[in-house]
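In structure tokens, one chain follows: the form predicted on its own.
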Amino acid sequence: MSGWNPTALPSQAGRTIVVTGAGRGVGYFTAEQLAVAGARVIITTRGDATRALESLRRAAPGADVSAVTLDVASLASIRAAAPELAALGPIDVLINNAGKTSGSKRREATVDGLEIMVGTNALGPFALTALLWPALADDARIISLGSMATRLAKADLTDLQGERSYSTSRAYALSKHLMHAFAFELDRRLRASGSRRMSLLAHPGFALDGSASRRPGVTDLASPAQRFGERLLRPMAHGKDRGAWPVVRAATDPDATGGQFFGPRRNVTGPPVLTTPVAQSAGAAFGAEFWRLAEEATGVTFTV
């Protein structure tokens, strides 16, 4: 798998790829790079996708790009969007990128009463993948978005909803432990069933809009305070265009196999390479328990 060039991707012509949360950030650049490589790309956004679609078409003239409205923090939205996405299939790659990275100091909940980080970053993607399962191609790839935050805090599955004690940073780390668990448990179940489908994981490192290639209406939406903060952090970060590289590699590398985890070579920056997850959320017992809790919390049964 050496010699991977993220700026010269293998042709994706003939493949249909869904990228959630692609109105901006890593999701947008993931969609752009795949569209440039020839894929038919369907993005999902919570709101108006006009600017993102216009930008994609400027970057990849003639590309087949479209959008579906989806809020992964809402089970009703997921249930409404799933048939619309399925009708555009078969889906060759599902990239569960949409998520939440910041919040208030107080515990917040989704419209379904789920802790907002866990509900948005883990339980929503779980439900969406389950509902789209019949629409995935026989050799489809499911890419989950991980995070370095899993190295900073352990996960407590006995307090999934953060009701005993709460901090935003711990809730975010837990949500990403759960996404790791989902990716690896899905891989185990796919292997056990003999399926040709693959579940992979990728993390973008430390990626900033301000360090990315400029895309009007996409990368220039931050407040003045956010832009100032990003300028201070630039020496230790890369742009969200490069943050998309590990995700795109997981989606397109012909030599990739299920259960692999891609991230930047230097953990926070660098070209996409294979990386090692923390042991806790990669474990089989942790993954099986997450699966049980996710089905219980979402009311969605997921049979591989």
Ligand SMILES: NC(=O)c1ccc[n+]([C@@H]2O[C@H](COP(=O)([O-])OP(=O)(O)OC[C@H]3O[C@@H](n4cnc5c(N)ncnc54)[C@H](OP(=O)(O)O)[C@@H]3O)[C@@H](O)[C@H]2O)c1
The other form holds:
Amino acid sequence: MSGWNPTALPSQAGRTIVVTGAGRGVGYFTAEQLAVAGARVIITTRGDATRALESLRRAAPGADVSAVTLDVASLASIRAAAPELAALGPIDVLINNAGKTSGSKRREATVDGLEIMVGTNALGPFALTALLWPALADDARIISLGSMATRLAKADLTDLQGERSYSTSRAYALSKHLMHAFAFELDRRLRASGSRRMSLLAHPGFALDGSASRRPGVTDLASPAQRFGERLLRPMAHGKDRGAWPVVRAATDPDATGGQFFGPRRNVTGPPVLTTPVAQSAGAAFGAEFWRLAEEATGVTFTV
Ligand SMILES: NC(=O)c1ccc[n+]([C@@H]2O[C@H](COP(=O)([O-])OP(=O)(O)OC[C@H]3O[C@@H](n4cnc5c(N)ncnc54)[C@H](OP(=O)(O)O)[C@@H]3O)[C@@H](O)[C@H]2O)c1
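Output block for the form predicted together with this ligand, input the form predicted on its own:
What follows is the whole complex; the chain from before opens it.
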């Protein structure tokens, strides 16, 4: 597993890779690195994908890149996008990157009435993966985006919807605990069924747009206030291009196996290496309970 060079990836020619939320941020750079390596990349965006597609084509001339509209905070949007994506399959890698990373202090809900962080970051990806299941290749990889935020707050599965008490940061941490739980529970279920598919987890460390290589129309979307805030944080962070490295490694390292977790070597920055998740959301009981709650909340049955 040593000697991984994130700037010299194994050829991805012949592989079809879906990256959600790839109009900007870590998702964009994940898509770009995979397109440069020769993959056929399908990005999903909530809004107009033109600028991201133009940028991908500049970075990877001749690459096969396309876009599908998807709002992971809407079960109707997921149900509409899934057959569109399936028609482009079989999908070799599904990267559940789209995520809500900040929000208002007050509890907000998705159009389906789910707490917005948990609905966007965990329940949407759960439903999307379930609905895309028949369209995945026999040896497909499913990559979930985790976070070090799981180290900052314990998860309370008895208040999934944040109805008893609410803070944005706790809701975000819970949503990421749930992504960890999803990745590891999916891995357990895949192994139990003897499947060749693999579920892996990756986290970008602490990654900023302003520290990344410039991509007009993609990395320059922040407001002046956000840009100023980012400048203060730069010394302890790396760019979202480097933040994509662990995700890309999870998707492409031929030696990677299901249940592994990649992140930057120094936790917040550094080259992509294997890392250890917090114990709480990695366990089997937590994972099984998440699965039950996710099926209940989304109305989507997910049989592996
Ligand atoms: N950056 C970090 O330091 C860091 C650390 C740990 C984990 N992560 C995780 O890495 C992933 C990417 O983070 P990032 O830093 O790239 O965040 P970002 O710059 O805020 O980008 C988030 C991406 O997700 C999309 N998105 C948000 N809500 C969506 C929805 N309802 N439906 C579809 N797409 C949606 C956004 O699309 P729009 O353009 O439409 O908003 C955007 O493309 C997230 O899962 C995040 O939790 C990031």
